[in-house]
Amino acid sequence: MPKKQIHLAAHFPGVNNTTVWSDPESGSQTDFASFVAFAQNAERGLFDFLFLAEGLRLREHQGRIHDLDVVGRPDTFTVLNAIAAVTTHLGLGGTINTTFNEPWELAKQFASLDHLSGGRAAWNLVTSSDAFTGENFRRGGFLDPAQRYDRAQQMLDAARELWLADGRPVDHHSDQFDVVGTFPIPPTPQGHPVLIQSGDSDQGREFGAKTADAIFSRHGSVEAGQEFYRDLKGRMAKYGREQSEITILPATTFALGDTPEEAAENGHRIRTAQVSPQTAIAFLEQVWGRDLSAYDPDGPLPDIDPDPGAQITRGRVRHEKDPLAVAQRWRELAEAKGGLSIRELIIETTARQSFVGTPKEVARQMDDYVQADASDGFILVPHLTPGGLDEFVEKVVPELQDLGSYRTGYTGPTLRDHLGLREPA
């Protein structure tokens, strides 16, 4: 029986502290040369697609720019269209918000990208309802959080109707949108772009099971990955979909070495650099909702409780809804681990799934993870830009190919070909 094949994508750094910008080997996040080097190396490694996150406004922490994150990045469509010209097979995935855009314009931009790239476009649909993000848009932060997936679904329905109209006039009406006219872009090479979704709430999972071609998940361990995999794919039948129609890709990092000991040392060095003392305190303040700058990052957790109603970081998706419960869990974890300091605890709790070892060991770990149905592959988030994928492509990809679980060449020109997806009806 053929082995399940591993899918790989590459995340150019977004709003996070994964990339160690203080490293002398880190380059620019705005210089086009960075995008070219990163994308061409991903293509050399036969990756399915490159992935760009979205930041509509710089985040603020304690009323100031949160400069522990990436500070600024170019427009998604401009970057992806430019990358299309310097690559031939790599898929081009862009995160575009469904709350602050209109379907006609957005459908035209993605259809154009799909044409210009020869069928390599992907749209990562995200929702946002916060006023901080919406202040710079015509409708502002108008949307009730409970309605955000309704608007996302209506946005997608309208865009899909435009993509598949094939020259026929469109007369589409919903609560959010009225779309009338003949779409100016002909049918695209993929029918329409591949649809990626990353929401993890119950509403987000339903939306993904109904609509997505790929899921960008955040479930790292094998057990958590398997639970998410079963749950998400188990929801698809009621929408008349086969489980093979969705590819689940958790974000992951990696650290390599010539020996296990060297890899472990590299992994520890990277994690320590990713969580500086200032980053540790900032992460803690996001949960506590208080100014904790007087606390020693190498000391114990604060003995005061979080302020449940406060949110001092604006522009951030808050995955944890109950700060008091998080604080209690963190205190118990710190004690169980022998008295972790604030920084040690943040390193422990904010780590993504990370594969650490020699290239052969990392390949084996990734293969085991996918064969156990904890995912269908990974979106790699390297700690260096733009050269963070180089060692992986040179050393781990050949090991995956030797295991028989990774392609040795692209089998078609489009992203749907890479993912084994049919064209939409």
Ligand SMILES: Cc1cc2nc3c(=O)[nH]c(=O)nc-3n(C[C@H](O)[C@H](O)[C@H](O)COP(=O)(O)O)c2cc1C
Second form
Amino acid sequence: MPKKQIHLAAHFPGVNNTTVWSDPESGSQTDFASFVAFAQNAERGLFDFLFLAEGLRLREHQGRIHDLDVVGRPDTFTVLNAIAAVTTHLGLGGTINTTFNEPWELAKQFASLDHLSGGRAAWNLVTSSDAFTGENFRRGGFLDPAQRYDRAQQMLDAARELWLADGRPVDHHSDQFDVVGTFPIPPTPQGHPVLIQSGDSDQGREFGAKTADAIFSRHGSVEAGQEFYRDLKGRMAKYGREQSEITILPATTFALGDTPEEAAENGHRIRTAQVSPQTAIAFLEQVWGRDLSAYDPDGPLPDIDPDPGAQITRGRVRHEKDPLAVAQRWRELAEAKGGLSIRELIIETTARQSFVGTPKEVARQMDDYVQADASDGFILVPHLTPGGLDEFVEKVVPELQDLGSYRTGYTGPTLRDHLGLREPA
Amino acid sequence: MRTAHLAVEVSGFGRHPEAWRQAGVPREALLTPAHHIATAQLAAQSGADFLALPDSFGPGSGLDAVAIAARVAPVVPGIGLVPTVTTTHTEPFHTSKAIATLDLVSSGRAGWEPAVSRTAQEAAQFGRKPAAEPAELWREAAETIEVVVALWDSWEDGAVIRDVATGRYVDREKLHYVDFTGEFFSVKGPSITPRSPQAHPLTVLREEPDSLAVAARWADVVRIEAPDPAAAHAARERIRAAVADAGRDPDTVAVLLDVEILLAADPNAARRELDELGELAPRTLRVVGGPDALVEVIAEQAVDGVTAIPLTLPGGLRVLADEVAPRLLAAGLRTPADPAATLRERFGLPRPANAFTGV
Ligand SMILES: Cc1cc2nc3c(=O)[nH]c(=O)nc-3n(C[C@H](O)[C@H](O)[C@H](O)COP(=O)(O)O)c2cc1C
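Alt. form predicted in complex with the ligand, vs. the form predicted alone above:
Below is the entire complex, every chain and molecule, led by the chain shown above.
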């Protein structure tokens, strides 16, 4: 049997503290030149697709716009169409919210992107949104969280009817939508865009197992990755789907060096820069729900308890539901590690899957991870824009190719080709 | 003599519904980037100030016009790109960042032509609200333009400060809530997209009875339809008066006449082509003939310039680029375009001050 192949996608930074903007080599994350450089390099590295995340309102912290992270993003469709002009094979994945869009317009936008890119479009359907984000939209924050995936499913159903109608009239009626008309755009080079899903609740996983071509996950460690992989792919059979029809891609970062020591040092330097003293306090405040600006980031955790009711950050998906338990865990962790400072603790607890080593080691670690079915590949999140993937493409990609785990050329023009997917029925 | 503005509008294989017969390629070619790039390149060769890309949610529409503009922007330099964006069934927040981003990927060559969706058919495609009367549709369009422009200003220039000492990436004092509340929607802001190269991409509006007040308040360019130069001149006077009444300087608003063209080096060939295509009632002044016929219309200067709308493609555009453009230059009706100019600069307009700060 041929060796399982690794899939790679390139995450162009959006709003985050991963980007080390303080680094002199950090360029603009909104200039088009940055997108061109980043995308063309990803294509040189034979990546499946470029990926854009989305957030439709600037985050707030303690009632004011959060000012510590990189922020500012161009419109997803517009920038992806422009990137299509400067690349030939790279897939173009955009995160588009299902709550603040309408099927007809969205189907038209994705059909246009797929036609104009020759079959390279992907839609990451996300449902995360609340009244806070809704304040920027006509519809406001009307949608009850329990209904979010209903709307996502109905949105997708309606869009798919439009994409595949091929001149036949569409007559879609669901709780969320009434869509009646004849869609003017014929089916696209890929039939319709590739579908990506990234919600992690039970409902989200079910939606993914039923509908997605790829999953953007956040389960980093080998064990957590394997568990997620088994769970997600295990849900597919009841929808009559083969496990190979979904590509699971966790987000991951990396740090390289000519020697293992140098790589470790680079990794440490990057992590430290990602969590500035101010960012460390802001993270702590998110859990504590209080103003902690009086605390020293290089000192110990506050001895006061979190305010469990407070939510001082808005516009960010919350994965932690119980702040008192988190505080308890963090105190124990700080203690066990010999008395970590606030900043050290945040560096420790916000770390995600990261591959650190020489290019050969990183290639080997990634290959082991994928061969162990902890994922089918990765969405790489570099710490620098736009050059953050350059060294990876130059040095790690050839190592992956040597291991026989990575393509040496694109085998077709469309993103479905890269992912080994059939056209939708 | 003033210099004249020149714009080009293309849709499908030309405005004539039978134009595809002449095109020699299947209709599916309209779905390919190659078609749109080739058309935009020809338009750019004509030296036109901008390429207008019509769009709607109605039947017969094709790919999304903003998408087409973005797709051609990186590979077709020089020319402005003005997609039509309807305001009736869309989210102003999305529209604002889409046009700002078009400005970004085109290095300051973006414009937009806000339009309304009138039909029950379009309303049924969205299923959100019934079709409305033009007056209401244009009130909503005016709100859209107002909030879109406010969102463009919601990031001051230089909001990104990257101040390592304080750990701040942005100066939040330079980000502004727009806090817009109108008859049709409310938008909090700020935008998620920084202020674009032109700050305010060019706003182009068509004159129609219910859009005049909106144009008077917001337009940088007003497009008109008229059967002859005299009627066009009267329309220009009407628009300038409305602009002045709205408290703006009429000299900052260019009025362009739509002119349907079917041009060939040999005037008779152009007329024969139209005969073969069949009868089509003109919507506005039409020029069928040799290149000089269009030059004469422009030379008359009844308005500030024209938007040439080829009845067929690429023929009409080829003659525009090869024959009309040099004649306009020679006659001093146009000056050679500075390829680095922004679209606003082509219209002699300054980069606007920020509404939140005055700078
Ligand atoms: C790895 C990952 C990336 C995500 N990226 C985005 C994003 O860019 N924009 C967004 O609005 N939501 C994003 N989400 C949120 C999810 O799509 C989802 O809507 C949210 O997690 C709520 O659904 P859940 O309860 O099923 O997780 C992301 C989630 C995950 C796990």
